[in-house]
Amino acid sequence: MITRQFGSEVRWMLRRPRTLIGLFGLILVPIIISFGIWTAGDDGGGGPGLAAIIEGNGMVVPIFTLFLSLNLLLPLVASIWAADGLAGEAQHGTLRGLLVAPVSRVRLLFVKLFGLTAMSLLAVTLMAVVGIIAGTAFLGSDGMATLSGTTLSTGEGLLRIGLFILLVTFQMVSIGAVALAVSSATEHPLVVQAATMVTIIVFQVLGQFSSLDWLHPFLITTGFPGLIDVMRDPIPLGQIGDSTLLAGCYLLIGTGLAAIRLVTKDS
């Protein structure tokens, strides 16, 4: 039964037409960088950290596509798919029949908390496949540079990949959860997302002041940086590590809270 819950769940979401715009519109962004990086030419290189790397160094796109959208292009997508999930399923007076049925409240939260991991595996692996074919079409490839001034091999540079499309993920799964913490707690999918957006932005704008050094650690924002380690050879594991349990207690504490609210929801 469970499967099929599952199953059902990542159905509905793919029917859903905003599902697939949002997952079209995500597919553009590695797209329109590595276009903007070739028209570019020689201009383009020289920044700081990955933008220092990529020109001529397609397999770099994908990690800098993300780390780039992780900032709040996929927050905001990850607060749209929880909001769907159970306050646009109260909107629509749907939810009510899947409190009364027989199925326990936390499996059913549960069940949109796989939705929402699903989905937001697909977009990051979406992106990180386009993102590959794009910046090796326009940039080329021979191996992936590093920050590190070393090149790794083809093989070593999709692990390298597939291991930020991990991290990625987890975050934007945090970040959803607790979005599905204030999805059920309003019948409104957009105050979700303004909340969810909100906190983002005041996140990553706490975290410049050097004041409130004390609050950083307990920002998921102030994590995001350390992921870029991955492009590090060899990877350091400090703070992708210190990232990676930081995004796991927003993920307890979300889902916490959305299984506190569920289970006692009488509407």
Given for the second form:
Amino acid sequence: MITRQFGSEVRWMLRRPRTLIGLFGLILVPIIISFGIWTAGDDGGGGPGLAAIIEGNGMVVPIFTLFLSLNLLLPLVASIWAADGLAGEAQHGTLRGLLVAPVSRVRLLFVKLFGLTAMSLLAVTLMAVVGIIAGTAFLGSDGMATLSGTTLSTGEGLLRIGLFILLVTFQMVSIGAVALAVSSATEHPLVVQAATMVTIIVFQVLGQFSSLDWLHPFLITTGFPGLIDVMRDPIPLGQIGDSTLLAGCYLLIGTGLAAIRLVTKDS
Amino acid sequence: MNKRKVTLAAAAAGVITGATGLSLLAMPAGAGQPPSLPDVSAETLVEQVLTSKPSAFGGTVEVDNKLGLPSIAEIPQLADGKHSARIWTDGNGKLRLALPNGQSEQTIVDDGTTTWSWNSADNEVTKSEHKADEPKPDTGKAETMDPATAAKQVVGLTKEFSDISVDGTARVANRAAYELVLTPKASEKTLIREVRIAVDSELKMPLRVAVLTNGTSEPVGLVGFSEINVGPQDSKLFEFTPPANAKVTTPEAKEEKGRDRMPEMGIEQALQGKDPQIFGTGWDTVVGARIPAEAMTQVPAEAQGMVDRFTKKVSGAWGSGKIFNTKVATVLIADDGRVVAGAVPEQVLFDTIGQVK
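In place of the form predicted on its own, output the structure of the form predicted together with its partner chain.
Okay, now the whole complex, with that chain kicking things off.
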């Protein structure tokens, strides 16, 4: 029963033209990055983090792309889906029908959360797959060189990419869950997107001030840079674990607030 | 109606759990209850530390640095703040060291015959083979990052000049340890008040070193394991193959290229040179040297600017020069090229510099 609802939710999301346009825009990112580095050639080397080792190391492109996109692009996409999920339906008047239907409202929330998760996973995986193809095509690849100077075999590299896909998707879903809580409280999808993006940007700005370092452990954006540890060898699990736990707390808070709002909402 | 209340309670519990989780994550990990260990005399413990065999281990080292050193781009780990490093050793001289620096990483691997030094920021590997006539490989940097080796050296060098005591126990990286305290004797003219070394109760290996100076209650420098697993390590960790696209250079070539970029090398080389002059013993040892006049004039203008920024001008009966103060050490550079340095107040340096030949 619930699996059917899950299926129809994802189908419904995939049928919207803006979802398809959004996904198409996302897969352009790794292509543009690979092309840019390929045309920059040898003088493009150097720089912090992954940018320094990406030359001739195409398998790093998916990780580099997702790592960059996590700061702004992926939260934006998650907020669009969360906005459509509840506020969008409220605006069209279709949420009313769902709320009076003999379906538990908590179940409705889980269906929305599932749709968000499935779409996030799809978007991140698409970006990664296109990244692998474009990176290998433009930059070539011979296994995957890590930040630690070791070279992983292609199989191990793919496992790292898989792990990174899961970690990034989880961060995205956590942001989406908080956006769903906002979405349950308004009828205007734009409010949801604006609130989510403003929060992410403000968090990143606050993260720059060392005088506010007591606040940093509470900000979900603090956990983003630590995910780069996937590219170290052997993988240090400390920061990755902390980032994931931090996102998990946001997921709980977001889901809980959305549930409270939905259950108390007049139909 | 009743079901609705249950749902609300569950959702509220979720929110509260999330919020509690956030504050738990933000809290620094507690030190935990100090373990209870059988008493041990300070002398025995020192003896055991000095004779303990290096064992194979892998772990994470945290460095908390409040020394007041300027940040030098080449060695970001020296700048004030918290840094971490990962270290693996097989106990027989093979070593792997991973120094994360923001999103980049430096890796140093010593496989027994060759030392590889990789820096992801330049995509460059420096390869230096150990020479046959030089049995002790140059792992100076690696050793300073390894609290076990560094602490052992400190104990060996200073035990005669210190009052040594065992001050309770501590839990470091989830291992029970004794707190060994080295206090410089009253006759030592040093900036350092005490050095606390947490010694593993089982392996007698130092796990943490804290340096406290006069006038502060918090350690100015703290190096210790935050995580350690003792036992044989994966032998693959001690091998290194440069990535296909990396530049591979030798230290000689790199030095040639970077000489004009690193002015501090001049002072460093002078102090570590063929015959540094040592004055005094114990904690107030002063190292002296003379920088050749041509090296003094070769310093490029921008490096001169950096030196000026971190030093202050001083003069006295001994002449005039520049003094560089940190919380644990002082360096005095006279205008005529004499250099003295030590973990001592500046007055000791003024008294000593006249003896530099």
